[in-house]
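One chain follows as structure tokens, the form predicted alone.
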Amino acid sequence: MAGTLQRQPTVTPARRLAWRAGAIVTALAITTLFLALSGRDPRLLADLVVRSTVGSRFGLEDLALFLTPLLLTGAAVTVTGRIGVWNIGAEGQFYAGAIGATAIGLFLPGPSWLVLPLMAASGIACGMGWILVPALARAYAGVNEIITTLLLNFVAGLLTTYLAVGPWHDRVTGALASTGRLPVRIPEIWGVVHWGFPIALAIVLGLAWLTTRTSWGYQITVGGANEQAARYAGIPVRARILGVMLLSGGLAALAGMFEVAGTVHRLQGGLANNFGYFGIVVAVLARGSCLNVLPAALLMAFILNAGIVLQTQQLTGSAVLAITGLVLFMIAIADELAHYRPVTVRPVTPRPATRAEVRP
């Protein structure tokens, strides 16, 4: 009997989790080796990372602040992926949401209970408006949404910088790189952790239920699996694509509103901090499941938080980025290898010919 590897179409969650855990351990082992070769003590660095991230209140607060935008941008990319669309523009929609929220916060005086909901509504509307053209082009003209949403990221980033250093710049302190401090802020619930964190958690859980337990979720899943079959079944695929992309833009924009009103408290260039692009990584790790966005975003938040700690120990940003890439690369390999299982192949013994089959 001979053994061979055969690729299975599906993988159980427990098997995928085991392979991912092995991938993380392997990546950490490789990182430890290179740190030791560079003359650093991996044990001291590991102890510092653990104590500064999950081993202290300050670290946990930072983890929650990283997790809040990652949950929303990861969910934004994941929900479009279920209908076979890739929203690469979460970074731009993040900026658009921050711009819309800042416009209300700076120029509309009023109590926090009134201004904050208006800031959220304005931010979401701006995010939806930012993705509207790519959504219409994808739904009704078949234009590749990857290109259109990606290019709009640069436009949104430049627009944010222009507003921060131009017409909206801080005229009180004279700072040229940001607007003035917003007069309202999202209330904190634990240290510097604001109400945006539990709201983001609730939104992701609600999306997980919506995409798996409702007819709308079934329709977008079928539309993503086979668009022609979905049309034949009477599902309005174009309308679903348009709706899902607008929802995605609104989610990413809400992350921008939370960042500007709950964490940074002013509009400035680089505000997104690549959270939109990291949301793509979260969505890839989640593999189409909104529920899986939770652990995927938590892993990404821990990596980003640990990266900041390592940079305080004179590790360059490039080295931290390389470690991050190594972990994600090993996880991607593990996800593929999890599909393969050994299969025993029994040799076929030839059957002897009968007398009737033997011709003279």
Second form
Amino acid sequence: MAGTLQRQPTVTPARRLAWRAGAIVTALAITTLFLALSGRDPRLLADLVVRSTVGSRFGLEDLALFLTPLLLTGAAVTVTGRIGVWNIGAEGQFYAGAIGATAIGLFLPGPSWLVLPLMAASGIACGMGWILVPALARAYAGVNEIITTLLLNFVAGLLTTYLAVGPWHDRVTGALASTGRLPVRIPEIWGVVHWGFPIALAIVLGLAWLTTRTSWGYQITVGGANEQAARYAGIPVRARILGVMLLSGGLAALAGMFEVAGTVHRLQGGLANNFGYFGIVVAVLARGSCLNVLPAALLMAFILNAGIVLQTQQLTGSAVLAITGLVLFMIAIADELAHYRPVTVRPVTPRPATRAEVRP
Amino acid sequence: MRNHDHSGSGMTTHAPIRRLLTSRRHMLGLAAGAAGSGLLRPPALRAQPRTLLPVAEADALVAFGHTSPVTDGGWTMAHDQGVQAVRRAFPRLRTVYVESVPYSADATRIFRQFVAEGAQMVIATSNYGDFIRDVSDRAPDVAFMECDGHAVSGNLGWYYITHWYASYVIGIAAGLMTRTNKIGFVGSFPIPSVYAGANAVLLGARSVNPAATLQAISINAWFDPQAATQAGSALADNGCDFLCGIMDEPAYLRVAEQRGIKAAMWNTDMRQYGPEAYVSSVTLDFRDYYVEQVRARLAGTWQPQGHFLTLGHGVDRDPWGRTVPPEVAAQADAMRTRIMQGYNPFQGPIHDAAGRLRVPQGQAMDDALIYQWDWAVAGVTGLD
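Same protein, different form: I have the form predicted alone, so give me the form predicted together with its partner chain.
Complete assembly follows, chain above in first position.
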């Protein structure tokens, strides 16, 4: 009788959840240890973090504001992951969406009920346009989308800064390095939380249904699992890759439209606040399931929100970033370890040969 | 006391209450009501300054939001010295700060968190525009101050230094010391403080050397030593032999030291990073001002307003570097003395970079106008 570890090909959700909970607890324990060693009271900090995030209306509002873009960028990266494509460019598509929305918001006068949907449509179109070239290159020429989408992020970020300090620069109210304030805004429903939040939630739920309950979703899953087999089965894989990538660009762009029309109200450099990159983290945590984007984005939003609380307690931004990294690192390890389970190897004792097997 | 001559009117009519406990609830209640746009609100409501109730020193929490790390050796370090002065002056008061507050919606979250933790006074040591305004409008019992801000509301004021006079004085030294007549300028964004800094340097230089020109590069950051180094090198490659700029840190001084050219800095005395290249610096001192403002807040006499810290009172040129010829220093300092006596060197005619006459002969640009400067003067390239 000898014990050994065996890698299981699949992991039950309950098992993965338990491992992840263990990972978070471990990360928090390490954090607590270091905070205590540096002379802080971890209990006071923990109490403050909980009160300032999930323990008060104020914190919940902030959490919802963080969640809104994270849900959309997380979903944007998750849907492409289902067909085996990595959209690292959510940050750039976010900016493209914000630019497209701002162009309408600034220069098309009209009532909110008309301008806001037009802003969303224009933003989504710009986000799709931003990913169109990488998507075509990936679908028809096999160009690695990780590089092309990533590099376009810097172009979009600089383009935003250029517009904000250049042609669209606000010269009326004296705001620095940003465009004028948009005359329309997404209505708020609860404190500072605007309609973008429930819409983002609904979109993620809709995507969960679309990807798991429709034949379109099934084709994407098969295309992601084995492109050759999918093609052989008659699935138009190229068209699906193109469609999914455009959908992804549109989702990230909508996040940009929500941010500029609901939260910031001006176009400016740094608007995306790394939400596009955090979307990748959310997607990794969600492991390809759109439904999982909800808890994954919630965890990310909580971490980001807690980071701000900790900074007001004189922890430096770098320490907060390190804690974030530790939590995600532990989860990554736990996800892998969840595959292993101890098995007892019973030595196979050779059966004694029966008479019938004995050949003369 | 440079700006406070008002007595604590209205302060005696209110019973002091524990604002620490109530401020947050108050804010959250208001958050629900204040859903409309700040722009849509009638202007009368925002212009009404309200007297905030006094706060006991032991109950007071003053929060600072900084744009770069307190160890940046420049802008934020200068403000942090002000924070330390507040701590010394009011030992029982609590101060907190957050460094590297981004110019994004995260700034709003940080300022909101300050309010939630019970701060009675929030001081942003850089411009955060709507990000601070959104919070101050929803927390009317908290005093907000924004360095380089432009809005004054019932509980939000701004303060800034009239650095353009120090830049003008340094510009005279630049005009006298440049051999190539090309001055380089490492800027952050094409915004009024950068326009004012670059324009003042060149106007000062041209007052003694009409052939001088200024080439600016914007690096889209206040604190990015790597980009500042690249910009400084590019300017030196272009023939600039005198570098100026507005950076929070000394990166382009190191470039000047290596390239054997001169540099004038900002914020603090940075000569140790390039003793041969160092000419001077626009030095800042917020200590007295912060102590005075916090004292007013505690006493209940704080009023939201716009305030300039003037030459010799919060902003100045640093003692000249060791390689600055004495006659150059004397000529520049003669102008410094004149300005401190009330002279305004920003006299017309001043043309913009496109050649249009912007300030006619016989007129001058006052501080309020310079604070909104959004065009480059003739001879400045790279900003428009």
